[in-house]
Every structure is written in structure tokens, then in C-alpha cells.
Amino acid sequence: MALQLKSMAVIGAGTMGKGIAQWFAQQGFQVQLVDTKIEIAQTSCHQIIASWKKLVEKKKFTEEQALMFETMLSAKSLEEMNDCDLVIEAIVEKKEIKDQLFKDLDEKLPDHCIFASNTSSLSIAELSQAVSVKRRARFLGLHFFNPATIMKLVEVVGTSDVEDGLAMQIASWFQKHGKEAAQCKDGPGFIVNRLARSFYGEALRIVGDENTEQEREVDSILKQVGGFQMGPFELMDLIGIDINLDVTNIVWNAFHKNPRFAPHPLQEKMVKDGRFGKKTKKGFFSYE
């Protein structure tokens, strides 16, 4: 059966969320952007419009469009949300948070709704075991980047359950839309996030302590030879050192705990201070 997506609903209203939902809307979804507290998910919205000005101003895209874009977009709390045909989840990345959340979608939305979860480290046959066996065939991870309307690959993560050929067609569908879609095994950080803890651990390890000067070595170094866009620090100030140590310690602790995807004790001792990177103000380097 061919693959019909036209509605679609984001779970969780943070940076992921509003970006994945923004993504959405500039293909001509309708798009519900849905949060525990209908305040935020109305503020992201405000967020997605303001920034649709200032691409037009840009030339980005055409007033009509940016006009256009914002009628497919609408704030929902989880009590409003309607029936779609994708619901993703993006909220915290904490397994028992996940599981409720999708056993209550699982007993509210049609047997249709594909279900996908935005992890970037959680085993989606373990998630999916929060729905029925039915829904379980199609249930799936989509893993985006951030800023998800400009970073190009997602991630899509197939189980052993998923009815055949599902994850092939949503890859497909992605191509098609303008993103690169890698089809990925079930397993601890999928692709990028495994290949990362290497990223970020050797180069906490090369640093080894509190060093600034170092650190924006190190940065400079890796975009200048190397070729990337962003250092290794930059990039876990603006991702969330809290959230890097989140997913180091999921990764590492699937792997039995192996050495090399061990956190490092200054990501810790980051943390314990309330040093989080660009939304406090304050990480490897100072936002103020």
C-alpha cells in the first residue's frame, strides 16, 4: 500500500520539536505542535512564525508561502491534538517518560497513525513494547539534527516488528522531500551518535581538564584541517552538555559500560554545576 502522509503531530515543543514541526509545515503538512503545557507549544509557534518573517525578508521564501505555512501550523496540548497520520515524539530522553507518553497516544490516535520517536540513543524495539502488538508494525525511530530545517540527514530506525517495506517507503519519502535518509540497525546510538561519543570523548580526553584556550584549539583545529563545521566543544555547548551526558551514559551503559564510550568526569562535573552551554549562558565557552 502506498505510503499517505498529509497530517502529522510533534510531541514536545523544545528546540527538536519546533524545528521538526517547522520542517513539516514548509512541505505542506498539517502540522499540530503539541506539548504538556499549551504555553510553550504556542510560544514555539510564535517562535516558527517569526522566523518564516525573517526568511522572507531574506527571500526565502515568499510572503504567500511563509501566509501559507503558517495556516498548516497550530499549538495543541495533548488533551486537543487530533487524529493525524505521524505522530513524532521529541520530549526528554528518559525510557519511562517515553513509554507513558506513547501508551496514552496508542489508546488515542487511529490504527493508520505511523508512530516514530526522535531518539537519539534509546533502543526502539524497547520503546515500542509501550504499544500494542498491532501498532508495533508501524512504530519506528526518526532521528533528526539540529536545526532540523537545515540539517539534511535523518536517521530511520526499523524493528524486527515493522511491517515490510515501511521503513524503505519513509526513507524514500524523505529523498524525495530534500533529506538524506541513512536506514539504520536498532542498535546504541544508531550512526551518528555512536561514531560521536568518539568525537566528544577524545577530545574531552585530549583537553583533560577545565581549558579554554585549549578547547577553542582543539575547535579551531577540527574545522580547519579537518573540515568540519563545528568543534567538538562548540557543538556540545549548542547541543546541551547535559544532553551529550545523557546520551554518553545510554550508549555507553549498552555497550556494557566499554571504556571508550565512557563520559568524561568534566562533562559531569559541567552538569553538576548548572553549566549546560548556550541556554544558560555558560559551557566550554561564555553566551553572554
Partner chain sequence: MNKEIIVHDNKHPLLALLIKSKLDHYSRSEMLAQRPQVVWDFTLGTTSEKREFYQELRSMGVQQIHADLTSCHGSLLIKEFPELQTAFASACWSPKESYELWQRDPEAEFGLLEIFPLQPVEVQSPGHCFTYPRVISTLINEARFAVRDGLAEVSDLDRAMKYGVNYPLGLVEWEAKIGKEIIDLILRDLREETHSDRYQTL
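With the form predicted alone in hand, show me what the form predicted in complex with its partner chain looks like.
No partner chains or extra molecules come along with it, only the chain itself.
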């Protein structure tokens, strides 16, 4: 089937859903931002519009462009959403909830509509079992990075059921629209969350136990010698030590507790103590 992408819907008006919706509207798509309660979707739409106003002030877009984007964007409840060419799910990371959503969408949306999940932790092949055999041929992972309007990468995750060439077509489409698309198989963590694990894990093993001075030094060395933009400890504090540990555990378990991915006691201790990083004002470093 030829790729036809002019309209899309994002299900889930949280941080990622909002960013994805904003990006697609900026590409000239008709975008429906959908949530269980339309008020949530409406609030997120207002926040996107406010963001465009700021970007006009910064001369990233013209006023005409921002107005056009606004006309492309609409808030909808699940019941009210219209047909579209692409639907991307960006809801809570709970499989049973995603399964029900995909089942409902499968019954509602036309055959040509491509289904995608923005999941970072669940198997795309397993999620696709919620839809019909026919739909599985057009069911992929599209994993965006936060913030979706700025971070160029999108991981395009195919399964053995996806129709030949579709993942490549979608990857090429993203490349043409300024994203960097990386195609991969449906493995735990896809590419980035799998390969980046030891940036944190090895740094934790180097320090061994709480030692602020050593943690600062490790961050500094990896920036000054390694050329990384941020060190692992400040990055864990920024992302959330709890979030980072969750991803580590997901990948570790998916790889049958392979020691290459094992979590570190220091990280587990920080999370147990409620020291998650910037959001709790205490992590490896203090933000008070």
C-alpha cells in the first residue's frame, strides 16, 4: 500500500503526546490531540499554541505560520476522533490499557491507518497482538525523544508482521521532514535505551558508593575527555533516578538478568530514599 500521510492523531495529551502533536502540526498535518477527557486535550492544545506564540517572538516561525499550525490542531475525546492516516499512542506505560485502546481504535479507524506506539519499554510485537491480523501489517513502534519538537531522533521499530517496505517508507518520510530516523528490530530498549545503559551503570560502579566529589569528577571527565554533553550523574538527576532505574530494570529483566545490564545498589538506595534528582531537589547533587 502506498504511504499516504496527511492527517494524524496522538492519543495521550501528556508531555510526549503534546510534543509529538506539535511537531506533526508544524509539518502541515491535520492533528487531533486526543485524551480520555477532552478538557485534558484542550489544555494541552492551549499550551502548544502558547508555545508557538513564544517561538514567533523568538523568530523561529512567522505569525502566519503559527496561525496555520493552530488551524491544523484540534482537541478531541476518544469518542469524537475522526479517521486519520496515522495514529500514535502516547499514553501511560501499562500494557493492558494500551491493549484495550488499540483494540478500540482497530474497530474504529480505516484499514489504511498506520498504528504506532511511542512506548519505550514494551514489545511492539506483543502490543500488536491486540489488533487484527490485517492491522498488524501496519503496526509499528515510533519512539520519539523528549522534547519531540527539538530532539531529532525517532526510532522506527518494525516487527516480522509489518508489510515489506513500510518501515523504510516511514523512516524516509521522517528524514525528509528533518528528523533522524533509526530503524531497528523490536528488541528490549530498542537502540538508545539498550546501548546507553552502561553510561550510567559503569559510572555507578566507578564511584561505588555516595561520594559527591567523585561523582562530579566522573561527570567532568566524561565531558572534558569523552565529549559527552552531560555527565551520567547530572543526567540521571535530570531524567529522574527513579525513571532511569525503571528503564534499567526493564532492560535487565528482558535480557534475562544479564550482568551487562544489572542495576546498581547505589541507584536502588537513592530511589528507596526518595532522592530522585532535580524533581525532588535531591539526587546525586543537591538542588536546594
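Positions refer to the first chain, counted from 1. These numbers were taken from a predicted model, which means no experiment stands behind them.
Between rigid parts that reorient between the two forms, a hinge sits in the chain, and the option from 192, 79, 220, 212 at that spot is 192.
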